[in-house]
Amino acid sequence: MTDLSERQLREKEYYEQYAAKFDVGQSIDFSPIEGPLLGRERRPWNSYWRTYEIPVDYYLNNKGNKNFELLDLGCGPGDNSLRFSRIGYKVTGFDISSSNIENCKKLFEKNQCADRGHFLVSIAEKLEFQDASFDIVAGIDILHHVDIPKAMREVERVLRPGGIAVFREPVEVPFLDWIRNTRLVRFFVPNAASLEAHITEDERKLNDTDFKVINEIFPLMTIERSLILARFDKFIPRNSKSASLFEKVDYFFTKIIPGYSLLGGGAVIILKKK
């Protein structure tokens, strides 16, 4: 690996640490991918599922092809390049944790499954990967831990023609952004850096310069916005694997109300290589 950046190190530092109070050993949840792929349950209102279904669709409307290859932009500890192992991609993570990569390696040895997986220490502003090395990439909750220019022209690189790369980011929202930055708010949902909150130091929130970036690297590019009213999912207690009602409402609204996606705090962004 390159040298790293003062951000990068700290970043680096971070994933240490949180990789340690990762457990292998838990039981993955893939109602996200099992839902969709076998025709049972699919939620587009919420961020992380559609995140997955996009794959999934790409999978089944190519019919299935088994030597189809995803590279999850930076993989963590592992649980998302399980799940889309299970959809059947050969997949391929990189995190900048060595101990991330080490949990990758345990948990698909864990679920069977080592042969599906090849994991590696990189970074994402200068992949270690030839040009047109995979049919998909796909990133949760990434990029806005890295240099956005230089990562996503690594992208464009590294996919193939006609493949598709799906990220699932946080997005700013000025004044809602205001209203949570108060001090007030942040007396009662503190919003500093911290391994429980999993907040780092340097992240930040993308904004309408970053998609500026991303459009003119990938003209086609669409974006799906959300959490809106779901922001308040946080203060109401309920079963973490049931649909969200705030949500729903949420994806109603969207498609009935113009502008209303704007108020998104999350999005999903689709990005095709022509």
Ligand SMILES: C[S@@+](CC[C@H](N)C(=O)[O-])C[C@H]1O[C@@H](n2cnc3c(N)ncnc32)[C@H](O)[C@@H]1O
Given for the second form:
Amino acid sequence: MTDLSERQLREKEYYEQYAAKFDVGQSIDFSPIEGPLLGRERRPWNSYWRTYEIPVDYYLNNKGNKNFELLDLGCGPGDNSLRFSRIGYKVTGFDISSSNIENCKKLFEKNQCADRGHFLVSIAEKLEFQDASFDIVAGIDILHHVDIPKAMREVERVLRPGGIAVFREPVEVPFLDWIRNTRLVRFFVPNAASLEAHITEDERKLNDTDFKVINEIFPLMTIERSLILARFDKFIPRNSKSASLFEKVDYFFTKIIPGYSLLGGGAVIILKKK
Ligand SMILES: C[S@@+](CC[C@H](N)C(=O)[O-])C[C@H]1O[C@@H](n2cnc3c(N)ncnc32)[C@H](O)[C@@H]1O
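Right, and the form predicted together with the named molecule of this protein, after the form predicted on its own?
Every component of the complex follows; first up is the chain already shown.
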């Protein structure tokens, strides 16, 4: 790995510690994969389910090609990689944290699929892969931790023509974020960097400038915004596997109220390489 920037060093140090919280023995919830893959259930209103659904559909539309390669960008401890491999992809995952990469390897071994996953320590801004190596690049909650222009140029480079990239990211809504950052709201719902809250010092939500940069690199870009009323889900106790009513309402309003989606604090970004 090349010399790390100050920001990368801070992120690495944070995630070397955070990785210790991950339990590789836990049972992974495959319902967001198996739902659409087996034709049981889809949840287009949930940004995580949607991010898994896109690789599922790409796989199905290409007749379940077991040689398709997926790159999990900033893979963390590997639970997402494991889900992607359950679709049928050969998965490569990388992360700046070596402890996370150890977690990935152990998780794949525990789930008896070590031969379907390859993991390495690397940075998103400079990938070690050859041009056009992957059919899909997927990333969950990662772009807001990295240098977006550099990382996206690398994503474009390593994707094969006709390949797709999908990201799930938090998005800035200036007025709502201004309210969020008032002292009063921060008093009741703190958002300072901490291991407990899983917030790093350097992460920042994506904004219009980031979307413009991404769109210059990928002219074929679709953004699906969500998380409007669903911002309040965290205050409502519910089974983490059950669907959120707020997410469904947001999805419905997004379809019928022009401009409603612009209030969305989350986005699924779908990119296609020509
Ligand atoms: C919020 S976590 C998301 C991890 C994983 N995608 C998930 O959904 O669980 C952000 C991840 O980005 C990694 N990271 C931060 N900066 C990075 C960089 N410049 N290159 C590669 N990985 C990075 C961290 O180590 C961490 O695993």
